[in-house]
Structures are given as structure tokens and as C-alpha cells.
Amino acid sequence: MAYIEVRNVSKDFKRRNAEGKDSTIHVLDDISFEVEKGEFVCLLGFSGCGKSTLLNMLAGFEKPTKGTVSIDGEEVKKPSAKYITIFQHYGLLPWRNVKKNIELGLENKNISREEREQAAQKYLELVGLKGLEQQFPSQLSGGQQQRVAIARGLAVNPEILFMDEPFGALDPITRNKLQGDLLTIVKEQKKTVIFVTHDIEEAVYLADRVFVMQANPGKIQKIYEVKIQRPRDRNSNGFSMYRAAVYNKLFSIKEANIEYMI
């Protein structure tokens, strides 16, 4: 039995148009796949392909219209503290300093204040923010704020990280640095990661497998197993070959769905 199992999942949304008539949007259609424990999987596709909707069903924020999502043998019906979602918008509380933001997820656990502080300090150092404990979010760069969000998620010791374009708003240099740091942390902490992105290079750099999604309705068109030794060199021939293969597949899909052309 795989750690994560998605079986024949479809998702519809009901919407009301300007005339007041209800319509059904078929967002995802008959999706099935498995993820093993410790894998890093990227869901890659253009806006409108349903990748964030799929991630939300895995995390328990949305329910499938048809099919099932199971984690560790149990059907996912609601969010769990075992699975943390990290979004592009950091969600930090502006009135709490860095350390207190990291402690936030620990406050509902039956642990002492001292244990919370020790855990916060541990993960603050893990993401490279030692010395910034007393800073507030407004005093941090975007990359630093995202590090705080990652530390907050890791502090509750989740089994899975669901990540929805967490580096999308960052400049390329900061993004590349955080990608490398994330891989180091995930390896050390032995986490399973499902990562949504529309960036081909990011997907090839991070993932054990890249799930290329098409739109209208959303489906998994092809799965690439990235057999490149880590740490990956973005300028290597092997990396370029995977990047080109994924690019060609993604844009062949886009051409077939002209309404999603940039």
C-alpha cells in the first residue's frame, strides 16, 4: 500500500452566472496516482489546470466530487495536524515576532512554554534565521518571511508538507537559495512533500517525480521520474534534457487548450 493514494478523483464546482443561473465547472477528471513516503512530488501546470484544487483535496480542505484520497491507509476527510500546508502568502501574524510566529502551531499542543521555545529556536536555526528571533514580519524580506512560514510548519513535526507555490513571489536568486535549503531540510527531516508550481525549472530541480497537468478539465497528462543525482546542476546536460522534455510536453498541452494561452 502506497503512503498517499488518489483513486479516480474528480472535482466539480457549482457557480452562478450574471443572469443568476447555476452552472457546473468540471475542474478535475478521474485522477489516480500514488506517492511513497519520503517522496518529493511536484504538480506542474498552467493556471486553471486544477493543481491547487488537487493539493487542497490532499490536504483535506476540499472534498472530491467523486473518488477518494487516502493517506497512510485512512481516507482524508478533513485537515490534520499531521499534514501542514504552506502557501505563497506567508500568513504570518504581524503583531507577533519571528519566534512567536513559529510557536503558533505549538500552542494547541499539550507542551510546556519551555518546550515551545526550544522547538521554535531549533527550527528558526534550521531555516537560517538565528539572531532574528525578536524581529517582526514587517522587518523581514520576502525570503525571510517564507523561511519563518516553513519553520512554523516544521515545528509541529508534520509527516507531509503540502506547498502551494511557496516561492512564486520571490526574486530568482532568493527562490533558488530557498529551493536548495528546502531540499536539505526535507532530507534531514525525512518529510514527504507535494509541491505545486508553474515553474518548469523549479519542478525539475526539486522533484523526484514531476506530474505534468493539463486543463479543461484538469488531468495528469504525464509523469516524469527525474533521475538526476542530487545536488542537481541546473547547467548540466541531464538537467537541460529534462527541462526541455517537460517544456515540450507542457506547451503541447497549452496549444491544445488555446483559451489558456499567455
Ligand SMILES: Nc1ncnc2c1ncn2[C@@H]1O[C@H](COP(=O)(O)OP(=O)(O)OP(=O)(O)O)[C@@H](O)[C@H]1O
The other form holds:
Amino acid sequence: MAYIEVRNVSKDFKRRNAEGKDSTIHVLDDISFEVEKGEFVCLLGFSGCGKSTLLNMLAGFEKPTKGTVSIDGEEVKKPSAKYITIFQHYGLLPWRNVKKNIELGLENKNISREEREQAAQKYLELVGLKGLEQQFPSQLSGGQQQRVAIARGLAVNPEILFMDEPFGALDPITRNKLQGDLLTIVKEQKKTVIFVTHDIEEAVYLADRVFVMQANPGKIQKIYEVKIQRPRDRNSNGFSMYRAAVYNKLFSIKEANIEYMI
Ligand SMILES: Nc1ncnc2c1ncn2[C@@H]1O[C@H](COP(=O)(O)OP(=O)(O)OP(=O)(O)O)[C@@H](O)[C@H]1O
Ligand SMILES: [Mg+2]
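Return the form predicted in complex with the named molecule of this protein as a structure block, the form predicted on its own having already been given.
What follows is the entire complex, opening with the chain shown before.
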């Protein structure tokens, strides 16, 4: 049995149109896949194809209309403390400093204040925020705020990180740096990551497998196993090849040669 199993999952939403009539939209259609423990999977697709909806079902925030999601042999019915979700907007509490924000998830755990502070300090340093312990979110750059969100997620020692375009609001330089740092951390700690993005390069850089989605209704069109050694060189031929293959798939450009080359 695979670690994460998605079996024939469909999702419909009710929607009210401009005339006030309700209709049903079929957002995800009969999706099935498996993810092994320790894998890094990217869900890639155009805006509106259902990436967040799929992620939210994996994380237990939404229920499938049909089909099942199970993790570690148990059907997902609600969010679990074993998995954390990191969103595009960091969700930091503005009235708490960096250290107190990272401690947040540890406060309802049965651990002493000292242990909590030690854990917060450890993850704060891991994401490169040493020295900024006492700063408040408004005093940090976007990249630093995202690091706080990642540290807060990691501090509760989750088995899985669900990440929904976590670097979407960052400039390319900060984004590249954080991608590298995230990989180092999750590979070292053997976390499983499901990462939503609409950035092809980000997906090819990060993922063990890239799931290319199509829209209306959302489906997984193709799964690419990225067989490039890590750390990956964005300027290498292999990287360009994958980037082109995924690009062509996403934009339905038929150029068979590339598919044979990767
Ligand atoms: N609660 C909801 N009620 C009604 N429709 C919804 C709801 N949530 C999402 N949708 C619709 O489902 C579709 C998929 O939305 P979703 O947020 O999963 O897309 P996405 O791929 O994450 O897009 P983006 O890249 O813009 O974040 C969209 O058409 C959206 O309008
Ligand atoms: Mg989304």
C-alpha cells in the first residue's frame, strides 16, 4: 500500500451565476495517483485547474464528492496534526515576534516552555533567521516571512508538508534561494512534500515527480519523473529538456522529440 493513495477522486462545487441561479461545476474528474513516503511531488497547472482544491482534499480541508484519499492506510476525513499546510500568504500573527510565531504550533503540545523555545530556535536557525528572533512580521521582507511560515510548519515535526504556491509572491532571486533551502531541509529530514505551483521551472527544480494538470474538468494529464541529479543545475541541458517537455505538455504543443530525449 502506498503512503498517499488518491482513488477516483472527483469534486463538484455549487456556484451561483450572475442571475442568481445555482449550478454545479465539476472541478476535478476521476483523479487517481499514489505518492511514496519521502517523495517531493509538484502539482502544476493553469490558474483554476483545481490544484488548491486537490491539495485541500489531501490535507483534509475539503471532502471529495466521489472517491477517497488515504494517508498511511487511513482515510483522510479532517486535517491532522501529522501534516501541515503552508499557504501563499504566510498567515503569521502580526502581534507576535518571529520566535513566538514559530512556537505557535507547539503551544498545544504537551511540552515544557523550555523545550518549546529550544525547538523554535532550532527551526529558526535552520531556515536562516538567526538574529531576527525579536522582529515582528511587519519588519520582515516577504522572503523572511515565508521562512518564518516554513519554520513554524517544520517545528511541529510533520510527516507531510502541503504547500500551496508558497513562493508565489516572492521575487525570482529570493524564490530560487528558498527553493534550494527547502530542498536541503526536506531531503535531510525525509519529509514528504506536495507542492502546488504554476511555475514550470520551480516544478522541474524541486520535484521528484511533476504532475501536469489540465483544466475543465481538472485531471492529471501526465506525470513526469524528473531524473536529474540533485543539486539541479537550471542551466543544464537535461534541465532545459524537462522544462521544454513540461511546457509543451501544458500548452498542448506537439513536439514528440523532446519526450523521447528525457
Ligand atoms: N468553495 C468553492 N466554491 C465554488 N467554486 C470553487 C470553490 N473553490 C474553488 N472553486 C472553483 O474551482 C475551480 C478550481 O479552483 P482552485 O482554487 O482549486 O484552482 P487552482 O488551480 O488552485 O488555481 P490558482 O492557480 O489560481 O490558485 C475554480 O473554477 C474555482 O472557481
Ligand atoms: Mg490555487
